[in-house]
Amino acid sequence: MVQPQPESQADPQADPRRTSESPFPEDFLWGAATASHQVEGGNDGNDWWAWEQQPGRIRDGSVSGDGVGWWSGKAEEDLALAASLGQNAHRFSLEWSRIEPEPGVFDPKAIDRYREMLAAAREHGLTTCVTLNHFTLPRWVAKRGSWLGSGMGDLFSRYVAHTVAELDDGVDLWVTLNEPNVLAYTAYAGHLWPPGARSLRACFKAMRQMLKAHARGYHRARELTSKPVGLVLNMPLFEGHRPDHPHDRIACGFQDWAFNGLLVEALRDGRLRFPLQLIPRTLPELAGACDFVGLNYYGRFEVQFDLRAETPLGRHVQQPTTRTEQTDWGQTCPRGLTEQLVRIGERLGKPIYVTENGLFDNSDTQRPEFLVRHVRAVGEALRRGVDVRGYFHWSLTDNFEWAEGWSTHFGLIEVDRKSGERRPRHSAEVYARICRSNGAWCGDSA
């Protein structure tokens, strides 16, 4: 395993940068995010428990379990947790095949745990973010073909209109799907997530039907709630490995295009260009169905050309570089989140949350000053003039990270799986001064 490397040896405590003065408005947002799978524990309904079970589809050979434990009643002790850590919000998201364990069959159990859960965030003072889809599927979806299947658009819309009817007084922001683009690549072109397709057809067909989905889901969830609704795109910073060479250029440019800019552009206007439509189309409902983004940014990606590589065009060479033997997060970079987030603010004119930025660090040695830097670039995009809302950090509790199982950490708590007992580490202490300091603690530069 490749852990990441320092981007100095500087101790956020001593910055003498540090200031009373802040770009943040008042009403910020600061909090961590969860994903239900992640942490709830004894999902066994959808399609990741299933692909846990197989040999050799978790890197360290884990299953999810009992998750951390929220699902039994941890949830409201870690909801206590971060509020007592100086934050004002907390992002969730919902477990489908927990609501709809079958299809057109609704869990009322399910979603009075969901309401508990909502309920302990608003003792605490938290603001919610609350996703109703994050990655998993129920398994009778996935036999019908997960997100290639057929009449995806109305099975999302009907569960969406359930969930928003029954939750809504507890949610202060809906989200409709947490990054298609990172599900298409890495389930549909790729072999890691389930369904392992391997096929880059599968992957734009996989990503055009959860743009449709994610547009019923909108308008449908607006005819329930005056709440805002919006899209969580994953968006890294792609720059040429040799800035000068053409053909780097090149492949940088058509990567970024193809993950970051398809997206943002559809959104923009409801056109769906090449590589997502042979032969462009427009889907008018597509067309501004967002009252907000939320932006998750990880890092930077230096391409080089190299057709043999395994992504297009070109392969990725940032040195350092946050990695393990089969996922690469980046290079750290926190100017790529001020870019991306002025990017997202042209293009869209939309209110922005920066809903997941985090470090696979799991000695906790860099990620506090990863914490202040890239909050300080935040501040640094409000400067030019971006409407940014909230900063959630990735993730609150040590988690279940997909195929990697749980040998890499991104909480700001520990959590030991054998007692469960919840240590904060250092970065927690980190990121409370800020929150607290409502980001002023970080300094007036970026």
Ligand code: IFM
Second form
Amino acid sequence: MVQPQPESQADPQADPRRTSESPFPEDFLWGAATASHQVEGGNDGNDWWAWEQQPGRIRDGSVSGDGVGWWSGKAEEDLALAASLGQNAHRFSLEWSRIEPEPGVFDPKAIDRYREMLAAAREHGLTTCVTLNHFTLPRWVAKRGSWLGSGMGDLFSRYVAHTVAELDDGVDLWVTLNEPNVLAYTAYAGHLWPPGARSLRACFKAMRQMLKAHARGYHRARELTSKPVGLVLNMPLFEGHRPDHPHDRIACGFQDWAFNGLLVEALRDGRLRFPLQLIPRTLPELAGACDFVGLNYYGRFEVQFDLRAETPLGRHVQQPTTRTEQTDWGQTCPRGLTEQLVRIGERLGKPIYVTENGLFDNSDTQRPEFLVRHVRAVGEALRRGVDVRGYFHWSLTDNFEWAEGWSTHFGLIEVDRKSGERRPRHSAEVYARICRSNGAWCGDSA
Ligand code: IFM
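The form predicted in complex with the named molecule is what I want next, because the block you gave corresponds to the form predicted alone; please supply it.
Expanding to the full complex; the earlier chain stays at the top.
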């Protein structure tokens, strides 16, 4: 069980609390994560760009615009800054709409720009984890129905084949898709992200199509690379409001299953179960189709049985929480990170990277302690024998947070979008201590 530590422990000026038995292996990856559309800027080729142009879609009325300038040259500066802050790895994503702006037409200039970014990461000693598709789809794919359209497996594996063949030299870890569960629920069951289908049927169809595309992409990539290829899942912790109350247990169990469990199990044995598929069936090519699992973990939802709730069978009653009027990342709960790592380790037996973990904290008052406690939670999973190989904080810099726009700041580094100036926050210094001490600075998590 991870116990909270006093605030002072998160002070980078304090004496490091070293432990002689650090659970973190010598080659553990310490990095931060970003995603193409959230930082690059200057791209009108994807479904998100089109969505942002529609009034009322983005809570603060902003658009991704110039991002934080990654496409026009700032990526190199930020990667150098990450390395100077003690990080030894970076996770970022590629923009399908740039690489394949029209069906079957690939843009060598986009590939060149990504080569430059990968070379910069290499130059600064950063191991690279590269996601082939982080939510955004080319507008020509959106016109064909996005993840509901036919032939998505073929289209995705063609894009994967081209991209892996071109960029593999600079990549250490490949990821096919980011958070298919979050995308399916937010964009297909819900209305906050494109295409905003508002249909449970669409949600599960999109999820099935993404799993099939992942399996196709995984096997295609494996033919072209010797690097590990994985899938990233976002897995919050769901717990009953009244842990012993049977109704809360059922509601919470169902939400955990529908969000987390059915994907973990599908990845294990290829079986698509209810509610992902009304009549269960098996996709043999999906069984075990990953060399590692990426876990994105943000927080905990406490579920109270309520048939009128917006979420199935129960509403979320956890306090306190990091949320806006329209998005809830759950209650900060490092124990949940340990639990999900243990669960994935037990169910899938694959190496795991924490590919995202962070919080929106515009004043940077909670983030230092959040970091320390979650790194200790990773240490706890390692002590329990889970094969965790890296931790990537979300995010390196402030960035375009989808339907929230620019008003929710997740960055270790603050960005002045007018001047382009970067200002590492206090949490960036705290994280630097953690990275440089290979986690020992956080102290013993036992
Ligand atoms: O910004 C997102 C990211 O794109 C996917 N995972 C969650 C982050 C915070 O909401």
